[in-house]
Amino acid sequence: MALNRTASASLQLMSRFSLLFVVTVTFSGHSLAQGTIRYDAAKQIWQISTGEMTYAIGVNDQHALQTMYWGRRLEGASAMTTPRAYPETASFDPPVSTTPLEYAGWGGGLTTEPALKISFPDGNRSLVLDYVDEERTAGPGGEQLEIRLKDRLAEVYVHLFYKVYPQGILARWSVIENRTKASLTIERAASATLNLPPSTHYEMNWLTGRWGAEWQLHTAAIQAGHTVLESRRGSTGHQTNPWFAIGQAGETTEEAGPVWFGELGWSGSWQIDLEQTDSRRVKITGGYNPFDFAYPLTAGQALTTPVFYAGYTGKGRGEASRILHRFQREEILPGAPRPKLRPIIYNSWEATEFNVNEAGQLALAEKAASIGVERMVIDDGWFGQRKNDHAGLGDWYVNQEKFPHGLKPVIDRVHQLGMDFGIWVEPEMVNPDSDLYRKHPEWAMNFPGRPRTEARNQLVLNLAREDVKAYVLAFLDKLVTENDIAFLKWDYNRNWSEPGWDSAAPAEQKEIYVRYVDNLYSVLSELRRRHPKLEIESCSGGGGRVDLGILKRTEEVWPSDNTDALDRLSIQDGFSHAYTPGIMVAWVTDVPNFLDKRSIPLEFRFLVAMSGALGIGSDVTKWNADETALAQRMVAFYKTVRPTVQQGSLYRLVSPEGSEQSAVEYVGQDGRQAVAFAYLHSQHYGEPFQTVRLAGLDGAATYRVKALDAAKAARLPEEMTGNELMGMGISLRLAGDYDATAIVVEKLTQ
């Protein structure tokens, strides 16, 4: 969402993104239906369809623009009807409230949400959007729809724009123009209005969570009334993540029924609004969070909103699921369409917190190559007078007291080892007990004389500001060009408070919402030009900052500082509703861990953080024979099925929630591995572990089976067909507390 200073320089930067989603995909193994656009120019309808959706918009008899369907895919042309404005209700519901429209401005009555909202200098602050014209682009990425509305008196334009993908996602966004005389406010912008056919028995999914217990997932009816998902906090946020999906209650499963589902991808304060109308009609408006937000236009200036990718399914939940892991896959992680697999981590954190020096990261480094671990990582500590949490955040110079001789010593050594260098940093922080803050206290957001609340001990830097955006890429440009660092684990660990920023104009202030996060994708953006082989983590005391923004511009997130093996199941499993499983950074550490206290055996641990891309946390110079061995063997299995776990499709195969048995799958790209993990928490009675049913296999094939356990999978035939696999299902011997196995199955060549 990049600020437009000129009506031209809007229609340049609107080339300029539109060109970010013209991605070449390769498909491996997924038979997709390409994306078109149809246009039936005597109805004044366009019939965009992709995947399994088709969605539908047409100009009504009141010259707006209105949805006229979004579901199951539509072939050929298309039986709808001309577009008309529904009629009034009554009186208090004017055709302007009961008619679902695709981008309504606040103003002939409107009352339900809009999605746009502003003041005009003389006080008028109605807004009445009419149809204009349309333009459509075809590129190797896929086909575009550009929609041009305009105010009924005022020279103000919204530019909608549709972006089809042929994994079965459309792209919203939208361009607010002035092409006025005069300035005027925007107080609410919408990315887009989805409007889901009538209804009574929706159910909806969200995440919600806080700090050390993220991405719990959330399944209700939805209410006559508001359902708001959203953060104030100036970044995307522990509390909610900007993804929903909505099913049919009785219909819905993890395997079958419809789901039309969404993700915002903003890194800031957002907002997702579901509103069940009083005629049973369900609308889900979302973009910038409207609360403290107001953002000027002068004449000229356009201003556009973060993209709102949508899409729809009639193969239940996990199929929602699979079908945005394709699409981060192959559109939106940096290296698209073939996002590089995440290397094996060692992270110092848990080992030595903020102790670090270099003789003692020269051993963690030792033992952990031992092991087969790929990339080290030194975490917070290294830096200024960095000796506890009070001091040091702006200061990134290296501490002469714990590395004398500064990193070169043991990143050479790193290397030696044949491991790459990554290191720890956060970047949009400062601790008023810092040279940097002694220096620029006015760098810090602030309300001029007001208290400003420290949370961790520390502020939070208005990257907003160009002074700060310069400093804050100068000194990682440095970082990385004077050290032979691979990779930056990019820390942000708290909220925001006073947003203020009194160098800018009254006016402007409330600019910083926007302006702060597009310098932070200014800055990601270019360190990576300046360093193409640089890899990034999106970390926010664990995951508070997960979206498809930031993940533009970052391989992988740290998805909660919870590394509780059993906590993880959950937390897995929530996350892996909205994100691709290959970028779920899942670290295994000491116990009794930290959080809860518990001990979990080393090998449950193990196979629950191969889930995802596997890290380890644990001091690994206390680990005895016997565990460095295990550690080895687990390292070792890991990398033999890691591209089928962090590329493959995912099947939730048992959930962990409201049960003490979980299972999970993964199915290559190819369909020639997959691999199957189960976990038990604690056994009752002496119950067998459930049949475990695997999913996405080629019914006719047969395939080798393999346990990482023998043991554990006693009478498991060494060959099964597909079929068999998926409805005999495979008998485990899981026993106890903590246990846990993974299955191997090798498709045979026919």
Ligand code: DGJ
Contents of the next structure:
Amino acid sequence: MALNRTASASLQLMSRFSLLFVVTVTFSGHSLAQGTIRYDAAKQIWQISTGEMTYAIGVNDQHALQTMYWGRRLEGASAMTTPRAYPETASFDPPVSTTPLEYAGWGGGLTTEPALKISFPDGNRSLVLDYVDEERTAGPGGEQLEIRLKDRLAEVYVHLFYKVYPQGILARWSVIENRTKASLTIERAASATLNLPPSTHYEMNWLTGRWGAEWQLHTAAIQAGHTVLESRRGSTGHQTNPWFAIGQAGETTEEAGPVWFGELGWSGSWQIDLEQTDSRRVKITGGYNPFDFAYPLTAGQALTTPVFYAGYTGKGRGEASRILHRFQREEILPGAPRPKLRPIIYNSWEATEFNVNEAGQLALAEKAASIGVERMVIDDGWFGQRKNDHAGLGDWYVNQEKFPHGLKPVIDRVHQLGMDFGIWVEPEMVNPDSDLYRKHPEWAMNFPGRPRTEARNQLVLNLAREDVKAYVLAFLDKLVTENDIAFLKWDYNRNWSEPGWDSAAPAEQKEIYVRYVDNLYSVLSELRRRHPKLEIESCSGGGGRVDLGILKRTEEVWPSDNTDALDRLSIQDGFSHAYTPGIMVAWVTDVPNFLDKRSIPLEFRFLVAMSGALGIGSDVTKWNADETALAQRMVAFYKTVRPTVQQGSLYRLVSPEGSEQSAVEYVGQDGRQAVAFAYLHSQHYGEPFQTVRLAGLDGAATYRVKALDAAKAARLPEEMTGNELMGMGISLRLAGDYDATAIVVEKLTQ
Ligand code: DGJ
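What I would like now is the form predicted in complex with this ligand, since the data block earlier showed the form predicted on its own; can you produce it?
Next comes the full complex, this chain leading.
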């Protein structure tokens, strides 16, 4: 095991270096519209600019790499002076703590959060990282800077990578390399540290949740001390998403003011530590979660961290999300820079739960197709002895009682109906009541001799094991090869409990936190390589695994099992701060809703689901003629605005938080179409719906204005200028509880 890792880590490093070429000019830069890295050799300062942001670092008089600046884009010659370490402010605050270090080792008296902590075999745990050299390279993907640091005494090297993306995003990660002759143990490895200038007025946004209630947006002042966003659960988690945005209190709003933001690309245990230091600086350190972490490196081995993405805008939280959305579409998602539009899915889960069978699924498929659905997905229950959640996970053969002729007749009929076919899997799990568990009890994650904790009657397979990885890849490959499957809904319905790995040497068992996720990524990538047309949804009992790591390998996500349209407005609003609505699958489901018992009219449910990737999860066979006709009209309408919703620029016009009304708008990439959705959650005192002022339009252009329902937008002119739409806005006649509508504007002039 260790040998493999050594070989692959150093090979990865070597191949990366040999492919790149070194930029030798001492002060070089590309066009300002692009990402650019400018190096001032005399001052030893690198100035990295992209989008609205400049990020600057320099080597100080103590040979340490320190942050010089992160904020508004700087142009032209820099007024930055030669970097100097900050002084000791008191005997309790040494220079390593007062200086905003780029990547601090735990050593030299560091009292703030370290980026790297290492235990050496002789008991030493001190690490002081000095600057060694740098290498700038340019490739098709953009410019990249590598800065090498080394411990003052030991042959431990840290390679800091900075990759500049044109959308205004800087990607940072590190490679920690053991060139000593002995083994050492990494106890904490961050991808990067980001430093903000001193201020006591920072305000941060972050997202928390739980099953059925993900994506809740919080805003709070950053206080002295640490705010820790993290997952210790082995996966990204519903509870906190690895995203943050920081503004200035009293200055930053949805559409104005500075926002520093970041997002971590890792689907395992992670941590983002936001620390207001004694000097009132905010220091953000993100990467592997140090909790229960220990990663041994034998001589010659290296560990690569996840990627921490960072950005800055002066145009408020809305622009911060738009930068992230564009970056995700153009750089992260499969198919980037032009990911495919999401098809309209029908999913059987809420309609049938485990009670799936050939006749039932075919009846749903027939009706779904008549409504305009494009993809039929059979959810949980089709395999093994899966009658409920007590049995079957791990046994990925088609259940003969439910599908006596296999999946083929269903898939063939789905194709005849003009849809493609998808199916649910939960590859990383096993029920103790399964053939797989009876054959391989040792494959479940555990501490030998200790009780195993079940959740939803299931255990987590230890995907860090190569035999488990091979099994998972083989069954998925077989399933997709033998059946014409266009789509997998990849579920993951519990967190880790006893994260043991008894077949590994004791010193290596905690590698599970890294190796499990590496193997998950490798199975996903290999499956996609073998089946290039296959699309995958990341689901983890809802939105428990949404991050930029999984999104490199999955087209879409299921943000929540909560499909109540009112709750969904908040869930979708929160989600949109961190991720593009183009990947946010949203089903229309039956009422009363299974969770909130709320009954919301069908049109409102459709209009809420339409603000992401529309899907249907109702028992459509029970829809009457009126409901069916409404659904057909809604689906047809969605198809006319789908590229704008899924790939346009999102403006959160009126937030649903603490409001009885909300509105959201999308402007298409070419600016020719915009669509606004307005929702009245509950009317009080007969108050009119607030004027909806659009955003992001061309002020001087004329637009044709169309209402989805003319009666809800009375006295709407047929044509308006962009300035009129953004200034005078649109008056809507929404009334009562759960009334909603949509307005589409189309540009008539160039
Ligand atoms: C959890 C998912 O979030 C649901 O949509 C459904 O697929 C169930 N699992 C099936 O067990």
